[in-house]
Structure formats: structure tokens, C-alpha cells
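First, one chain by itself in C-alpha cells, the form predicted on its own.
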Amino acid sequence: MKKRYLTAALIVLSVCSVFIGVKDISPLDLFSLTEQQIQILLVSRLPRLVSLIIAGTSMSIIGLIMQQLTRNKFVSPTTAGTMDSARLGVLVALMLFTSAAPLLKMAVAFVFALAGTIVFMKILDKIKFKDAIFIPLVGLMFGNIISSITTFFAYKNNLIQNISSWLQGDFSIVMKGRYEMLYLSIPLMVIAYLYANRFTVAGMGEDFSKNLGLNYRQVVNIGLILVAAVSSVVLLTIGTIPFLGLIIPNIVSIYRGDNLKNNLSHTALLGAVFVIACDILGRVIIYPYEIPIGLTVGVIGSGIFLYLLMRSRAYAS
């Protein structure tokens, strides 16, 4: 878990990324490039390569967040409701306002995925058996009755092939002109960067907290606009990338403890290097043809997660 190799690893991968697809591009082509393969590398590959790269990281961030302030290891933008509460933002805004733009698509989602992250929370706060694995489980149920409402508006208003293009993360749309929304994702990471101390404080309980003081509400409230926020904006850019908030923090926790301000840059590499890896896998298992990273990312985070769950009950035992 040395920054080093996660670095070393990510830039490995990330000239990978860029010469793996139908049209043949080698690392020696770059000498002699015609327009073509410069127009492949500039409106597809190296989008989609960035896009990748800021998808990974600022999702793991937000993963690591929300860990932070319910204190609960298993929970997630996909465990807690955010995902399914930005899905039903988007149907709302394609109901009222049917050639709305991105921007507002991503504001409406944005409102929903806040909504439904406090809703959350809130549910949080009413729970007395606070069981690390059974918290998670009550994130699903509630997850999965808004993506139920979704799933029914969708079919009274014939949206229901519009809304499924969210359900699963899928990198192979990202075009020049159709990602840069993601950009938006940057400057929310650098807030968290800057209120890292604080979110490891909140993360010790809100009595603990105003006897530092600490303006814990506030802190919350910050944390779940930023999770809200980067939830919206991959949504709408990339689809749901499932698991990736909630493995790669713990992964990352196992080895270097729960501070949070040191735990960012690792998770950031580590998110990026395993989403690009995901990404590669999908491409190339059934070449020419690709598989959705949402589905690569799904099979290899669930394997991943019962393996979290088990031996958090072997450490419990």
C-alpha cells in the first residue's frame, strides 16, 4: 500500500488504457500517427482515460467520507440510498422538464441524492442495534424501495429505457464533449482534502466532537453535500459504478488505520488503479466486444465485500 507502487501501478495501467481498443493504436504509432489515430486518442481514448481516473478516485473519497461520519464500514453511496435517490432526481427531471439540459439533471439529482443521504442518516440516528453489517442491510432496503418508485414512474411515463442507461456504469460513451461534467468532481475532492481533520473528528461521535469544538452539524451537513454532489455527477456521466465506495476505503483502512487525512491520496490511487484495471478487463475478456465496468466492477467488488464481511465476523468472533 506504498504511494510509490500505487503510483507506478497507475501509470502502468493508464498507458495500457490508452492503446487497448478495436483500432489498433501501439505506444510506437506515436511517432508516426495519422489523423486518424490522433483523432481516436483525443475524442475517445484520452477522455475516457480521464474520466476513469477522476470516476475512481472521487467516488472512493466519498466512500471514505460517508464511512467516516456514520461510522460504519460497510456503508456507501450504493449502501445507503445516494445512488437509488439520484436515479429517481434524474426521472423527476426528465418528467418536468424533457430536453432538460446535464446541468440540470445533475442539480435535480443532486437535491434527490441529498435528500435521500439525510433520510439516511436520519434512520441512522432512530437505530438502537447499530450491528456493523446490519446497518448496510437497512441502507438496501431503503435503497431499493426508491428504486422501486423509480422503477414504476418509469414505466407509467415510458422513460423506463432512459432511466436503465443509469443503472449500470458503462465507460464506453465517454466521448470528447460528453465528460467534462466530471471536472466538477475536482474541486469537491479538494474541499475534502481541506476538511479531512474534521470529518476524522466527526467520525468519533457528535459529543466528542463539541467537546473539541467542533461545529458537528456543519461538518455532517459538508460531508453530505460532497457525497451527494460526486454521486449526481458520475451518475449522470459514467451510470452506477457499484461497490467501489465501499471496498476500496476498507482496503485501505486494513492497512494504514482509520485517519482520514492520511488515508485520501492512497485511496484516491488505489480507487483510480482498481476502476482502469476493471476497465481493461472488461475491454479485453470478450474482444472485440466490451463488457460495461459496472458489471466488472460488481462481479470482482461483491467477491470482495463478502470477503470484508467475513472476516469482520472473524474478527468480531
Second form
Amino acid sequence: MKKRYLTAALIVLSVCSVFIGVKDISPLDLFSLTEQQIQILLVSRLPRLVSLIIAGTSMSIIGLIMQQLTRNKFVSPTTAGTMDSARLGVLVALMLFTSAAPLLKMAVAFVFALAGTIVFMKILDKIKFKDAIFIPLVGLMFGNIISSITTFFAYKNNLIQNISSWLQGDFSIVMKGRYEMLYLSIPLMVIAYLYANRFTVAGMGEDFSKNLGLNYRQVVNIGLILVAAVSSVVLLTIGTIPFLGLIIPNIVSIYRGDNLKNNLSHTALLGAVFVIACDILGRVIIYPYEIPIGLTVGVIGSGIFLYLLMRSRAYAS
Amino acid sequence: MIEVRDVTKLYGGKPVVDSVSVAIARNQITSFIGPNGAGKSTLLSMISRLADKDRGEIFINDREIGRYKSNELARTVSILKQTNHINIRLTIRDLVSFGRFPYSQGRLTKEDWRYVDEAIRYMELEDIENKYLDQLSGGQRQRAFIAMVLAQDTEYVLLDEPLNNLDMKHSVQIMKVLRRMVDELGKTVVFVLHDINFASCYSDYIVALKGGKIVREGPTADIIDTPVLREVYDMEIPIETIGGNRIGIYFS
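Compare with the form predicted on its own: the form predicted in complex with its partner chain:
Below, the chain from earlier opens the complete complex, with every other chain and molecule after it.
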């Protein structure tokens, strides 16, 4: 897959995304837009497109970073407890500061996501049996434990509805004034890009990194901070998008290898393309109603995930 | 020169390397031999700062390793551990280019690429330089890692059991390359070996360890000797001279 095909796909899908919706706006109207149409474009359609691109890109990239740092292809924010910890953080923020400002919620979610991911990394250190499939299973179990704690306290405090709204990723809630926090991901992606080489070296292990004079712990910590920050930002604006950080880096790895310098831009592009495609699908399948993206990505993603699992098994033997 | 002075490493209160002092001369191949659990690998790891030492000092070119910046040390000493656990999809060329990391932090200059090309040529990997590591045989992969260390261009090259999992042909090939690196490029090579006959044929100096202490050290011919090996391995190993090399017959 060439980068320019991906770019072309991204542009085509972006255009489609802007012109699909209950209110009819066709590309031909662009030069004679009514007041109302301009409103719709600026308040809903364009923010939605921007948030799709940012969320798709950043979730895929942090998935890639996690896989590199844990040296396991099946670790991602949704299979390592990161997302579940962030959700617990949101709950705690809601309980402590009843009407918490979005930024405060994000900060608390970030702290929890980071702590959760670090705990998972500690568990990883302790596990001797480093099977490719066993480790994400441990991550899922760990995530479920955190999740049940969240549910327990949410029930006790009548917050279950608030919390479940963060379970399903949904782009239909994206509107001007409600998604801008997502822009925080952009500088984080720039940092990821600058650290690409270091992440690749760190992915070869601690001894290997030390031999090349790399400060391993520091690089791992920066990676985890990026992961936690992006996870909490996306969780609060969009919700959980399952499998995204898992399947996109894996697909790219198959045809581009694991050198982050070569595959980072592909991962970003493919992530955006995949999310926009799933979003469009969710919007047209029961038109004029919508299926939330968490569901479409979940169904398609789990299929691809199964395929990747089978493939890795065939590969290992 | 590498100088190890009175170095101790404890695991759970017990010394695995016990007040070891040894000097490793430049431009030679030195091998560490000894039975399992003798502390060979641990000693090598401490020299290359992969493992912290509990007591003692290690000087490389008259400077304590703790006083090197990590980048600087990475340009002086390189270490290759048993590498069968790396399952990252990199091409040989990418891997070798990471050997220049201590110099360029990943942004390679023309000069850096020259080293990369040279290392690939030296290890005869040109034909397969764009293959991924997971597509290679054990011998090719080991050569790729050695090429990376070559590109790292350090004065000292440490290898922990470089022949592990290699067949005879590839073992000999690797040893010959290491010998050439010392003779042609003026490197200093230190490795941990299990097979005393490889140590005998290719090294200049041998350090024999047992129970965390050095039992004997000396030029190869002095160590590959029945009474010395009896002390190290607790077994009787007759020595024959074949083709100018001293070979231990330890199979029966």
C-alpha cells in the first residue's frame, strides 16, 4: 500500500463525510450556501471530520507506541486497562467535584490512565510467560477489574448513565464547542514523531537500549505519558473506540515493518481512513439514524483482530 | 584497556561474582570460560553497565564506567547478549543503522551511512540487507547483529555466547569474522564461550571462572591444559594438538 493511495482515500472519504447527513448539502451547493447550510458545516460536519481524523490518528499512534514499548503486538489502550482506568478517573472526578470542568476531568482521567498503565507494565515485568496472546488477556482481565470498581461506585452514586456514555465511542455528539479538547492530541503526536527512533530502539529491550546509550526508563515513561494523555482526551470527547489502537498498527506492521520512522505516517493515515470509513458506514446503514462508531469499529475491528490472531498463530508455528 | 578491580555482584545476598579483578588487554580476543553459574555473563554485563555492580570499580581506558555519559560509553563499548528474544520487524539495514544511534540519535549523516554500508559489506549481508529479521536463519540474524555492533564502531566489543543456537558452519563463520575484526580493524573482543575448543582456537587470552571467582587466567596455551581444566570443570580433559591448535577431548 502506497502512501499516496492512503492519502487519496483519506481525501475522498473526508469529502464524503462532510456531505453525508440528514440535512442535504451537496458539493454543488458549496458556492451558493445558505445561512443554515454554513451553520451546519461549521457547527457539526467539519468539527466531526476534524475529530474523526484526530481521534483515528492519535489512537492508532499510541497503540503503536504501546506495542513497541511492551514488545507485544496485541497490547493497546483497550487491552491493557488504560481506557478502563481513565474511565475510573472520570468517575472519581465526577464524584469529588460534582460539576467538574472538562479540563479537570481530563486531568484526573489522565492521572488514572497513567497509573493504570504503569500498574499493567509492572504486572508485565512480573510475568515470566510472555506469550503473545496471554499478555493481552491479562490486560483485559486487569481492565475488567478496574471497570467493575467503576461500575460499583457509579451505581452507588447514581452516575451509571454518565459513565456508560463514555463506554461507546460516538461522534454524533461532536459539535463546535464540545470537541476542541481533542486538539491537545496534536502536540502529543508531534512529540511521538520526534521520539520515533527512540521508541523503536526501546522496542528492542532494555539491554539493547542501554548498549546504544539510550535512557530506556525515560523513553518508556514519555511513551506511557503520551498514551495516557491521548487516551483520556479521546475518552472524554468521543468515548472508547475499541480495537483501533490494536488493528491499525498491526496491519501497517505487516507491510511496513516495525521501524517507527517508516510506519508512523502510515499508521496515522490508515487510522484516520479506517475511522472515517466506519463512521460513514454507521451513518448510512440505518439512515437517517446513526449507529455509534464504537459499534461499527467494534464489529469490523474484532473481525480483523481475529484474523490477525490466527495469522500470528500460523506464523509462530 | 579494561580493568576490573575487586568487583562483586550479589543476588539475594549471595555473591555471584566475588571480588574479581582482571585486566583485559587491547587488540586481543579474550574469552571467559567456566561451568554454568560461574558468573561469566554477569561479569560481562557489569563491564558493559547492563548490570550494576555492588562493589568494586571497572575502568575502561583509565576511566571508571560510572563516570562516562551513557552516549559516550556506547561509543566505546558495545555488548551483544543472546539475541533470540527480539521479535521486532526490522530490516537488516534498519537494524544496522541503529548501531549509529549513539552518534546521531537516529538522524544519520552521510558519514553514518558509510559506516552502515561498510558493516553490511564486512558481514556479507548486501544481498539480504532489505530482508526482515524474522525472515532470517539463526546464523544470518547473528551476523546482522554483529554488523550492527560493527557500525557502532566501538573499540571494545563484548559478546555473550555468540555461538548459541548456531550450527558448526555458522559458528566458525562468526568466529572467523571476530578474529578478523581484531586483526584487521584493531578491535578488542571479549566473549563468554561454553565450548573450550572454540575458545582455544580463536582467543589470545583466557579467563577461567568458577563459583564467582577467577580460578586461572593466562595465554590460551596455558589454560587449555588438562590439570587447569580439571580444576575449572572438575573433569578429566585430555588435550591433543591438532593442526597447531590445542583441542580438548571431553566427550567420553
